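A single chain, nothing else alongside it, follows as structure tokens in the form predicted alone.
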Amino acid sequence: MEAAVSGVAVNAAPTGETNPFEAMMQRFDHAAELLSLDEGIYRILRHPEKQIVTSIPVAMDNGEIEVFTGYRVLYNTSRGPAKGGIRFDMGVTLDEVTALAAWMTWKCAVVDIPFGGAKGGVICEPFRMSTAELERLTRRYTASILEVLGPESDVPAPDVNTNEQVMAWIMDTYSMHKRHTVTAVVTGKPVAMGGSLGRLEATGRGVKIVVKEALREMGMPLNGTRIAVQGFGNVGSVAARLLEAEGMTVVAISDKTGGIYNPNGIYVSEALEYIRHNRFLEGFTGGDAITNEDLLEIDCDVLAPCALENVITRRNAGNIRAKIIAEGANGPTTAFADAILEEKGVFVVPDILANAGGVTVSYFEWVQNREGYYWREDTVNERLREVMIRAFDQVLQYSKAHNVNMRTAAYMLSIDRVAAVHKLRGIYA
């Protein structure tokens, strides 16, 4: 997601249902036969272009020696260099990392930069190993596939469980091969060593913005409308802080522990101020605890899904009384549920706009980076706001010109930028 999210435990979607490639094929197909796309180009846009698959030998601290799975996709790059996380997790699979990747091609053209979608990940346990193992494996992990990285071939960023840390190692480990410093073969990076003002704030600052645009587009006030958000980590926890700075009431956050509800309003920084003692929510008395499906169903105007996928599915679709699903993180709604909140008028921004904002200021990163100049965070943030309203109109205006819903528009917006690129630059032969 370009930043790193905060998981939760949710009850399984049912089976077949929480595929991550074959959901995000499934919107690709119904969003290219909307567009007749070219039978050529719809093979191309089908494939990943290239998937790594590595092993990964660390030396851990017991002496003993582990052998790790990494995986690097680069999805498509035909607008420019791949671009998405890194995610260090027990659940990474190349499936997942592939769909991932698919879906940052999608989201770099939705908001229009000049970058293509790339995913990575290594399936490990990070909470459990030492900062020292970890510091090793991302370094023998950057040397795995330090061929496709390159401030214009492939740039990573943090995802679930990485950080600014680790985006420190991979950009040293890669300017030590080539023998001089590259800033901009990463973003996310800490600002003393070329990272952005404003980065570590963007996704939850974009689910801010487009959460003001869908209240705007409905007719609906911001002034105490009532907003429930699931995950309280990274993306989550600025989302909450920032709507309740606008006049947003903050019913209910939750992360991996559980759930607080509060109708009368959970003060957020309050909430904060708790989590930087006990680092969960867990114990948290701002409301009444509850649990993460339970925060999907409570009665709410606005709900944003900021922790992992496929938590929205057909069995709890048709329970969510939200009027607006503003998705911060990556794939939380399965293909099937989207035709039960469409039927039932939730207005859906889908995760490829919503969740945008990271990519876009890892965009001005790379930018600042190559240019040797940086921005003031009012620069980034009014930047970022510009871009972001802007998207969101784009796919609003393609949703109502072609009758669809705003993530078929979305993914028709983007996949026929990225089509167009394909039919200029032609087939190399």
Contents of the next structure:
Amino acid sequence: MEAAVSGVAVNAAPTGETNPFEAMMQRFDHAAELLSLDEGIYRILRHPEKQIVTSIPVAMDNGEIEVFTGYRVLYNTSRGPAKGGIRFDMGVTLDEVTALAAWMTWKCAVVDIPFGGAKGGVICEPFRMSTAELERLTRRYTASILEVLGPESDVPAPDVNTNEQVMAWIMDTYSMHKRHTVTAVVTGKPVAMGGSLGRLEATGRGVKIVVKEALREMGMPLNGTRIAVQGFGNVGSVAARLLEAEGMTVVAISDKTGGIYNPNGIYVSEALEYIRHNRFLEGFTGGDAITNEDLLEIDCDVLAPCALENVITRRNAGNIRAKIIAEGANGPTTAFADAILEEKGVFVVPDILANAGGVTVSYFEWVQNREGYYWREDTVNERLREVMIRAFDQVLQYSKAHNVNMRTAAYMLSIDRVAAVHKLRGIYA
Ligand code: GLU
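Just the form predicted alone so far, so send over the form predicted together with glutamic acid (GLU).
Zooming out: every chain and molecule, the one shown earlier first.
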């Protein structure tokens, strides 16, 4: 992997167990086989529709020009405009972005919202860049993928290390080129410029909803049940706060600087207050310091990996003590680990279902932008709950009816939905 801060860095994708595209494909192939998927549709769905690789020159604050590498992948648009976040991270690879774009396709189909799947990424170290540098990078990246963007064609959103401000710059850049304001070109915007109430919390709120449903299914109470949450960003911190408010005991939390463990429960509000001043959890005294690896194997009932891919692998899956895993992150579990968890009887709520709350409220935001009429926050939250509970229930029933685990059921259900549209639309020649 390249170690440069920027430059024309192109990361080599990891091979084997941790290659996200292979991980996605293994699950896809398994589901396709069980579905006896039509051979032609299988071939279509194994390939991304479009991959853009772009070099992004940016004038840095020190006067030097750096060239960054960016990607935007539209995996499938049969069900509607491509939808998916943009991440700024040193680990970005084309394979990763392609896998994440495919996951967005299945995710939108699982919750049955009328979008296809896309993802974008720029290889950079956002924490080492100034706000002005990030703005120039974002605007130039937006300009270089302008031909695919649009409310009817491709609608980005925040992802790892991008936020409302980045979306505001994308919206402005796109609107300047179109010569009028186009709010619906991105979601996850600030509320003041067309963002939806409830969008910021939506992914974490969705995780909360599926954890509650999973506990019900497993016959476990909410009160006092112990949860460990990896990642204390927009997903993990919200899920932890909301589940604590519902009576769960949050025994472990972590961010990229490490984790905290307290068997008696961590006060999530104190941790949030701490990171407001110190940015990261490092030094927080609400419990004992642990590593991110320790957190996954900690004694708890529910584990919510809400950070990055490939944290549950064949190396540690056997040591996981949780009975339920709710995947707030995209791709936290490798395909090898799936088999180990299944053997152990762990109930896994897969990423494409567990973290679909974010894109669901993105859909609501896009609808509100196009209607020009804005909903109340409780309306957004109630509609999110309806979508998540319906999707959870459909996947659960499907898994029981076909005697497969929740992940395979979610893939089968979503691939079937995408395939049905391909069949109806036929092949344009
Ligand atoms: N980045 C989020 C995800 O992975 C949200 C995508 C969106 O809202 O379009 O689901």
